[in-house]
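Just the one chain here, the form predicted on its own, laid out as structure tokens.
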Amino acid sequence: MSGEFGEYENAEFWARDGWLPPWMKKIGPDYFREMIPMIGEHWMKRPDWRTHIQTDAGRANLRGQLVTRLSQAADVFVPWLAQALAMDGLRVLEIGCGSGSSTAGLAHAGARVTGVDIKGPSLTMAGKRLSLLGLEARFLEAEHTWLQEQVDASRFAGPYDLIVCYAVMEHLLIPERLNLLALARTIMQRDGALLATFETPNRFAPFDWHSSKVAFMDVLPDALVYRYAKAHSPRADHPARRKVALHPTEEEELYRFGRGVSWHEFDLGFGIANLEIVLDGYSPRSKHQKNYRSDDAYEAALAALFAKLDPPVPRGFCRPSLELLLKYVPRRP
């Protein structure tokens, strides 16, 4: 029998025209019939949620959070780690878990979850999702300035074999950015951990998928952006063109909603000939990336250009998203 949502309540229905992993088509109705309303109202946060799920424009929302973040986990980055690593029992320190999508996936692969995030609705989405799915993981709540100043990394005692930083990295001010790469090292040295980075838009792709939409954003400066952005993007929901500011500078709003990384945190973070790059994106599970479209003519002059660099850049900065497992090696001066 169906509940309050019909037949969103049912995975078939999900399946029947989107993206569910085999094993996701066996989740019970439990799952959807308690998720889609801490999706509309912790998510969404809008009070019509429950009529806004019924358009097209509400149901593809919905199904980002409900299905679609979790299948492309479960589909892509893990199948794309374990090229390298063994996920069952793996170690993981997933900074930024979010709502839980990423660690639902990591957790179902047999992976032992450590998931950190700032206090408030994602946590509490995350720790419903995965007790509906059946699977576990810890969750640290962390405060909202936590990555302003160096973080001390005694407070995630691990040890771990892997950092994740799943669509994290891009929504950080670079202060902040720079502090997260700074506790990585630390826990990396410690205990021999590696990083990975993953669905990260790259400052220097020709296209701003993630945020904009337009051509070149990410490599302009923050003034331009906004401002280009506000004639240009044709996102309604760009915070140069939302009416209503959450943000008290024009250069939170656009670190918040979504800005590039490149090489250049990382080699401020490790230096870029101490890294040594176990799978980047043109590793073969990396190609099934549904977000964006590579361009490999421009991607093979990039790689030129960086090749040429002392100390060189790996071709991997090159993808429009920064898909890297990294391993941190010093090198004697």
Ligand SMILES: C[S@@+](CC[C@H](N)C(=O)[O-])C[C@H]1O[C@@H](n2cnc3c(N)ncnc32)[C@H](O)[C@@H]1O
The other form holds:
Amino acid sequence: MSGEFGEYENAEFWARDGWLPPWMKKIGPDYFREMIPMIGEHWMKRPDWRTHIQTDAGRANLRGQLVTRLSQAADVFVPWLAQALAMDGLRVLEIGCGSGSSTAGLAHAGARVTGVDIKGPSLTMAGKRLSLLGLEARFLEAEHTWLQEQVDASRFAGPYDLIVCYAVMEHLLIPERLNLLALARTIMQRDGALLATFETPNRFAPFDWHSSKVAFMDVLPDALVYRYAKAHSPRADHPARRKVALHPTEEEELYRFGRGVSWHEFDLGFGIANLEIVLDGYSPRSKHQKNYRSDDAYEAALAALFAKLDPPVPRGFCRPSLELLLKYVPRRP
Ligand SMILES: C[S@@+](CC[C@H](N)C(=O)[O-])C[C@H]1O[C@@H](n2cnc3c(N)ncnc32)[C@H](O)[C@@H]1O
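Alternative state: the form predicted in complex with this ligand, after the form predicted on its own:
So here's everything in the complex, that chain up top.
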């Protein structure tokens, strides 16, 4: 019997015009019935979400939050990771877990995840999502400003085998990125943990697939991005085109929406020569998405230039999305 959301409560509906792994096709109606209002109220944050989800754009948004992000985490990210790590019982610290799609993907594979985020409503959704899927994880809410200064790693007692940053670094201001990597480095040294980044737009990508959908935007300075996006971004929700400002400066508007990351942050955080690439976006199973618009010739040229730097920069930093599993191996000077 279908309830208030009709066919949207049926996993088969979502599988009909978008691939879902077999286990997700078995998700019962309660998951959809309870997650849909939470997504409408806390994630879409629009009073008219009930009518919005009946439009093509609204349905696509809903699909992303209900099933697509979860299926990508469970069926792309996890199998990619599992080539190097045994997932069952893996102790994971996930920074920026959001509403729990990536957390659920990891937990479904048997990982024991501690998810951290600054948004209370997202964490409420994450807790609900996992319990509706019959999964477990621990969630911690951090203050909005926690990465604006150095973080004491004893806050996360661990021990951890893996730190995950899935679609999060691009939303941080530069000092926050560096404080996050410093925290990661301390935990990696303390526990022997690895660090995974995934779905992280590369500043050197030829196309800004994440935020503006315009070529070469991530290498431009903020003031120019703002003006160029205002004139040329097809995205009406881009901060330069939106009518309402959400943050005090243009710079913060751009970073919170998403701004590329490159090897430079990792070099400052670890020293690039101290990083061993365990997996990257060229490893099997990384399945680059069409919208990344990767270009083999461009990446090969970039890789050739990176290889000539001193110290050389690994090829994984040439992908339009920085998908990296990293080990910290401090070398003697
Ligand atoms: C694009 S979402 C990704 C969520 C989740 N990892 C996923 O893939 O579905 C980015 C998340 O990073 C979180 N975030 C932003 N700044 C953060 C910070 N300083 N500390 C922790 N999380 C942060 C946001 O609240 C948001 O939930």
